[in-house]
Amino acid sequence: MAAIDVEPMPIKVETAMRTLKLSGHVGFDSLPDQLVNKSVQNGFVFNILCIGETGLGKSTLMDSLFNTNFESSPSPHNLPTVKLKAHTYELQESSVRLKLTLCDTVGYGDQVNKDDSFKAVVDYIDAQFEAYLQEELKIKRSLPTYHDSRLHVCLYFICPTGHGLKSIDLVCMKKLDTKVNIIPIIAKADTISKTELQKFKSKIMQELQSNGVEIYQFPTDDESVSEVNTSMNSHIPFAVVGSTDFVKIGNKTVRARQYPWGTVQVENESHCDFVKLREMLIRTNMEDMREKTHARHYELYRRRRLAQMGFSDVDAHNKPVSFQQTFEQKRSAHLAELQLKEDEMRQMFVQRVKEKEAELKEAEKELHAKFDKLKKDHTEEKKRLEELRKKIEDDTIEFNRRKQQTQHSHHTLTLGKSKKK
């Protein structure tokens, strides 16, 4: 009887996933809590970076900000270059505990040329973002108690002239915009009307705008931030007013500033923006402030550092490799460089020596001939002197000779006189 082959039916299998529900409360539920307490025990980071002109307000703002009095001295304004001075103080507010870290820059637009004002700044902010790499890349590492100096938010401060940005402060925030989020701010905002404020805003906005300055916006994303954030994003940059003096008005004492004509309130909203720069820098949004600086500014320097490091995701054929391959092969390159600059070091060596032997050689050919130029005349010399002296030696015998025969002739001369008589 002959098999019949019969070909097996696919059977299509669907794939769905399964939902369980819990018969008990389980507890994972507490993880933001347990996440909560962790952060509050290990306090938090926060480095703000202000650059503005010697005079803006900036260490005022400070003191307004986190209504204390921070250590700060008046800058002089003949410094030659701009220099950083970061000052980091420990600050508890209920429970949590904030590591803060305020850098200013002292004598920023006090130079005649202000070409390289934002030098020292770009500087400055790479040498956090390296000092953190380092710290990433060493075999044993110790983030979790490593101070994170790394510049979360700079606050611009503008000058109130009314006529919008000046040359430096577009040059200074276009190097910066991809290394720190940059809020603009206008110091000393009562000192300009209402109606010229916001024409001068609009202005500003319009000259950031036009020269491809990307500034820090709050973000939208969150539903719960979302309103707010937005309605923020529309007062930038905000118009500040500081002060360290407290004024009574009614039955509070308020920061203000007291003039003739008035008092300006800090925290009035009606009179600047000071509480909304508050409440968007410290209350809302220094979190996520925190989070871009890591993921994108700090990402891209590293991105950078590594790329000129000669590592790469990808590698000639635009294949994935790993970083240990890249590591392997860089190491393989630089130990047959090692190899190569031996090689030619060891030739450059051998090359010399023989130089050398051929100047010594040479050298005592010379000193070879000129002692047998010195020995040859030498004997020339002493043969001379020899015949001198034999010379001498006959002279003196003839002379000796002659004197005898002298004195011989004379005794017989003198013999035969002698017999005459």
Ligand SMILES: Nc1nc2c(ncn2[C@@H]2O[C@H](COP(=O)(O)OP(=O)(O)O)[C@@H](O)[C@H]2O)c(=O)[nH]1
The other form holds:
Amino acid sequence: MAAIDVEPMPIKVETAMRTLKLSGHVGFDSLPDQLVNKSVQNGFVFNILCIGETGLGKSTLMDSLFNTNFESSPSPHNLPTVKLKAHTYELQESSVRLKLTLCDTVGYGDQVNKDDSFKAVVDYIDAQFEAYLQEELKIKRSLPTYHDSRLHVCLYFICPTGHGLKSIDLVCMKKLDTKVNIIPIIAKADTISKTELQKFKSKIMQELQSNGVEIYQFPTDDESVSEVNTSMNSHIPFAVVGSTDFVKIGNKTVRARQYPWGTVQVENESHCDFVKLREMLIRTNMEDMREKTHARHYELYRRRRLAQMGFSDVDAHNKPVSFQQTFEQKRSAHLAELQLKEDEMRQMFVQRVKEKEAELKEAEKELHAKFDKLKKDHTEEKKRLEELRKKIEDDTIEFNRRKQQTQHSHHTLTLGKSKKK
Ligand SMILES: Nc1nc2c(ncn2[C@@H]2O[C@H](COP(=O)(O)OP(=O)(O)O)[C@@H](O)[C@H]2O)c(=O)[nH]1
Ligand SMILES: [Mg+2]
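Can you swap the form predicted alone for the form predicted in complex with the ligand?
Next comes the full complex, this chain leading.
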């Protein structure tokens, strides 16, 4: 293959910029509308990862968040390993289509040894990044129609009945904080009293901080949402309640959990933080999470992977180097390595042939010697037999001669006797 000649360094052209006034309406002020129209046409993708022990109310919360029934089946507590299961749904609200993927950690926290529980999750997140990277690196890319499966947010369900985070929670969140936007939530918050909840929340935040776990912060740089986001950041971890049941309160039917002593309304802000979570996750910051996933977490993965493959923006002397140059270098290094391997194999082959040849020659020599010995033995045997035969013949002749002689003398003797009579 011939190398393609390219200019190693692009020529930089400095352009002076001037600000001009338009003397009439041109129309590019419609660009934001064009962007909105296009986005609406394409539809949106959002992928949620739910991590939490079996039975903490993950599926119920998803049903509550999206006001639908995802028809998930409860998973058993006896699975030998953690598995990630993703289901994709097409949702539509007015003219906006959302391709929603819910990813569940099946069997999480159910094993006796929970040391490796996070591994399956890390592998899954990386696999989605890798798939996207491979699509990006293709010559013929189809990113506009590509189903982006990268996880935009991780809802980490914390068990409400402990005295803080469990070690599995800290280990897992620490492993994931550079890979996904983590929002910790206290599950089944109806099982915890009001005073305990405040203590529990601050304990969790303190534990996260002292272990250096970076959770997702709602962005405060955008003026339109900075106030609400700042206030919401102080409510993390949200204490949520989910339900698939509806109860009539006054003349309204609401999603709620009914107990002998009263009713917990999912969407009542004085009962739990469900509305805050929904507001932050879906209504205010969904786009920010999508953007951060691409610009921060994926970018980090991509940088690490490309460095692993041997690509860099600078060479050993800190001089800029293009992708093409690195590729050419890697290609020739690879070819040289192949050549070396080929030579080694050829030499090994020649050596083996020589050895085999020598072995065969030796075998041939042995065969010849064996053949000569057999021939000699055969000749000797033949000679011996010949001699034996000759001796037998001689003996036979001698025998016959004697026999005749005996017959003759006997005959004469008999004749003489009869004469006497
Ligand atoms: N008390 C209480 N129970 C809940 C809550 N959410 C779900 N549950 C119950 O917990 C059980 C397990 O819920 P599920 O959503 O299947 O948990 P998953 O295994 O994490 O998906 C079900 O019986 C739910 O009714 C909640 O917020 N509070
Ligand atoms: Mg479930």
